[in-house]
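Take a look at this single chain, the form predicted on its own, given in structure tokens.
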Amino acid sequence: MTQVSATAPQPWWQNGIIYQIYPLTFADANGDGIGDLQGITQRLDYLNDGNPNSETALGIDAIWLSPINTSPMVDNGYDVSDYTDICPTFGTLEDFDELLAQAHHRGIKIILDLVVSHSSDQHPWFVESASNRDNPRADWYLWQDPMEGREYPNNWRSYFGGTGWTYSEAREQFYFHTFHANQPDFNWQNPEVRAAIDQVIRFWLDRGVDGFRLDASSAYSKDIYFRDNPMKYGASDPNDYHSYNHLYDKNLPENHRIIEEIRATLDEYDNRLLIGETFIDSSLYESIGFYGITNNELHLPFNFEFPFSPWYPGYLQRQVEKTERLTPPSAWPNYFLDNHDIPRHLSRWIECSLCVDSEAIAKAAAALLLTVRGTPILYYGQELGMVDHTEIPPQKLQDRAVIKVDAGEDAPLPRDGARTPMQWDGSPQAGFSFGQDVEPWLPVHPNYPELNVKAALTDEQSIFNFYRQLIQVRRQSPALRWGKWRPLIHYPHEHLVYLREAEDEMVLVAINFNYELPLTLDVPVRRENWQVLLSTCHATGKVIDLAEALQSFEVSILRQI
């Protein structure tokens, strides 16, 4: 990888930090127990108050909002019934405009989730398409006739479990849905569909949004012949989605041309970002392909290999090295640990680690995420050390797309545990409804009296303050923002040590994963004169020589002087 000049201009999304908000559970301004846009607006100063040296604001640069479009909420917004309006659950278009204006005033970009692999079955486009076989939108979705001698048109499965085909009595045909039956897939082969989605994109760009995260962006195109997917070698369960090689229902070549068209629209506007969720089971190699041959598709293709790595230095470093090798020279990596679809990283990693010190793991994970080369994406509450709520009563679960599908044993587990309300303070319901004791949409995690924003702000050693300081260090360091990444230990067993290097700066990052014993620090660099940028063991600003050993769970970020 070519070393990047510290003076070269960089796009905002390469320098910045993106923060995902799940609007249903971030902040409730109107007191109905459900998060809304006004609630997010009133909490913006917590995310970034415009002061780069703030001692109270986290310091992020962009917000990615999970869907806020009009929706029947079968899949909590990922089933859109009107792409150019705001769901009343969250407010109005005027509320969105105010959020956008207030965010931009603080230097915060706004990225919207764009869910266009499918719509809701209550969208007027689908209602018309399903009414009969002879209407202007009859071919806007994926319809197939029943096949003689077969129960369904082919063997394509729903990711949520069960068949991917649902029968329509009105048309006497089946329609396909990659996800829930209430989420019919678009027919992206139809140019009218492409034109309609393009108008949706322009509607929001003209309104001032700074980009989109494309949901399920590798599942747009389908085989025009609807051929069966072949089963994987050794697979025995034909009902299991993961038993198949998905050759004909995702990652088709045409998918790249679709995203090229979307990117071309964004490129007509200044400084807009296109993120894409390549499918959750896609390999890093598949995801890398979505940068495009000439970097003309996604700016940041999301991939799940890094967050799904075990809490083990060798595996994590291997993923970073793999990303470094595969990312094209003209492209830019990205990393995340959590999002709305997977368990929180502390819950995953504490479970598979011998260490139960969640604070130590959280700080080590934060240091890794924010010091590797690439754009980091945070998930709300991650900066506090929030973990999954694993004891939500069944009657209070809200992930209806999973809960209500008749999918059998291959269905995913409800995702509500990672979507619980943001923990603002120790008042009833964690201050989610601004001090009102209103039962929220999902139950608050029981640990909120101790783990919350108000408590974290007053604790100098809190996970939040570590994140805040780390973000400030990153913002002030050319090497950490865009310098090259170079490991100093090969096949690490208990610790990670690597360099970030720009033209005029060298930063060393050392993270000890061992929770009991110090580890010998034997690395091929000069040991004298390192300035402490941030450390769990040394005072910030102090000039030190590299120690002979890393202390238990030590995190140190040092600049050579």
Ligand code: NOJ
Contents of the next structure:
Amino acid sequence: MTQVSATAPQPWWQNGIIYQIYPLTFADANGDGIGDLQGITQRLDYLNDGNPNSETALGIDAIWLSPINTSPMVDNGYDVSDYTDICPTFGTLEDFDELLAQAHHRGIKIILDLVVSHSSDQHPWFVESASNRDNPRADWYLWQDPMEGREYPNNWRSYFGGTGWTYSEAREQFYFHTFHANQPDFNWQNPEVRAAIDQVIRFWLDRGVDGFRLDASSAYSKDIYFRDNPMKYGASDPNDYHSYNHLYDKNLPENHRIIEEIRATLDEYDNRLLIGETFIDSSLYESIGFYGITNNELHLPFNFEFPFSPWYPGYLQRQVEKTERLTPPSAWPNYFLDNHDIPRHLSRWIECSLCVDSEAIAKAAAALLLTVRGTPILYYGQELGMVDHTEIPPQKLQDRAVIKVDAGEDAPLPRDGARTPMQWDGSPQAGFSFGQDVEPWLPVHPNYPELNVKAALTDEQSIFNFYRQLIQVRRQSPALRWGKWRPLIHYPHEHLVYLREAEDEMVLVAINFNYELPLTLDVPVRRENWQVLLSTCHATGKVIDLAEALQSFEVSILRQI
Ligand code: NOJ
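Complement to the form predicted on its own: the form predicted in complex with 1-deoxynojirimycin (NOJ):
Let's see the whole complex now, leading with the same chain.
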């Protein structure tokens, strides 16, 4: 298996742990029920207080902020109407500078979501482009004439359901949108568009941000002839986005040139990180191409393998093996379990596992995520064991882009369940508005009186404390940070056991997925003298023998001594 040298020096983003914040629901400082930048700043000590051995801080290294730019919020910020300002909902540029300064002071990097596959239809660029056919920005978006005998210019669908084309009366033409009709796609063929977005990137880099997460970054390029996408073999529903091979509306070869250009701009600055969402109805094989031929595109193309896996050891192991095999030499893998678009992993996995002990699953999943080779990306609240809110009353749902689209049965389900307010304490509204009892933007999950940061901090066995210790163990272990990954069993049914090996350290990770039975480990390594780095069953520091059975749902991370 090709792997990078186990002693390679690493840039910060290979060593570090990234934490995604959904700003609308993380912390509300101004008491309007909606999260804001000052709220995040006030909560930074919870994420990292600058003390590597902190008893109260999680210990993450970077925050990825879902969009904070000015937006009419049709897609909750993923529809930008001003790329160089902060949405008043979240605060001001001064608030952002303060957040950045306070974060940097604690050693936390800030990654912004850059949503430039499309803008909002309220962005002045689109307003001008849509006003007539010969304005200076007439060609900044994807415009097509109606075609004789066809309802729409071609068969391209919107990912949110329905056709991807919307008619503009003023131009008597259609424009294309991969997502909602209020999110028109840019024409990236146009050098003026590229130059304008380059200016946006430089604006934020000059301000000191540490990198970007590129939204929908495999959908920048489109076929210049606007050819129909062929239907997939066997697909029968022409309305369904997933019925098509998206040969002509995403992932075109030119897309790589665009990302190379963005990366070249980043490389003019020190230590910046480029992450990309290169996955829309595609596979790891396609995303892998976005590292670039000479690792000159994305540092981290999101790896969606865990989110689409069942809670089954053989399956999860296969995803790691696949990632290990496909990641090019000198490139670096990444893993995540949750984000703002999918149900939280405990909600997904509790359904398909035979175990109903969500705490046990949470710890096992945390151990997996933080001990495979690659950068882990956490989603806010995951460290507490937050689960989806499945009973939000329909009138309180906020995922308007998905709900309002007239797409019939193809429409995806609203994503609100995984976006509910961070659960800070047991006070009304889970302390979301710092003690003020105002109704939050989305309802708080009803389990907040028991499941919250304050309670987790005082419970030694909490999921939070497990994450915190895991992060500290990882930070102190070269093997866990950059060592080779080697599985010790193949096609496992009940448990995962693998090694992480660096020059002077060997760490063994054992996770028993069986919730009833202890297991005897039978693996080809020396049995004696393994020191417990972290375990759900053994005291830290204890030296054990691998012949000791793995208890049901045990997680043990052991160093050979
Ligand atoms: C992907 C984002 O993650 C999602 O939340 C958004 O709706 C679409 N891109 C459109 O920007």
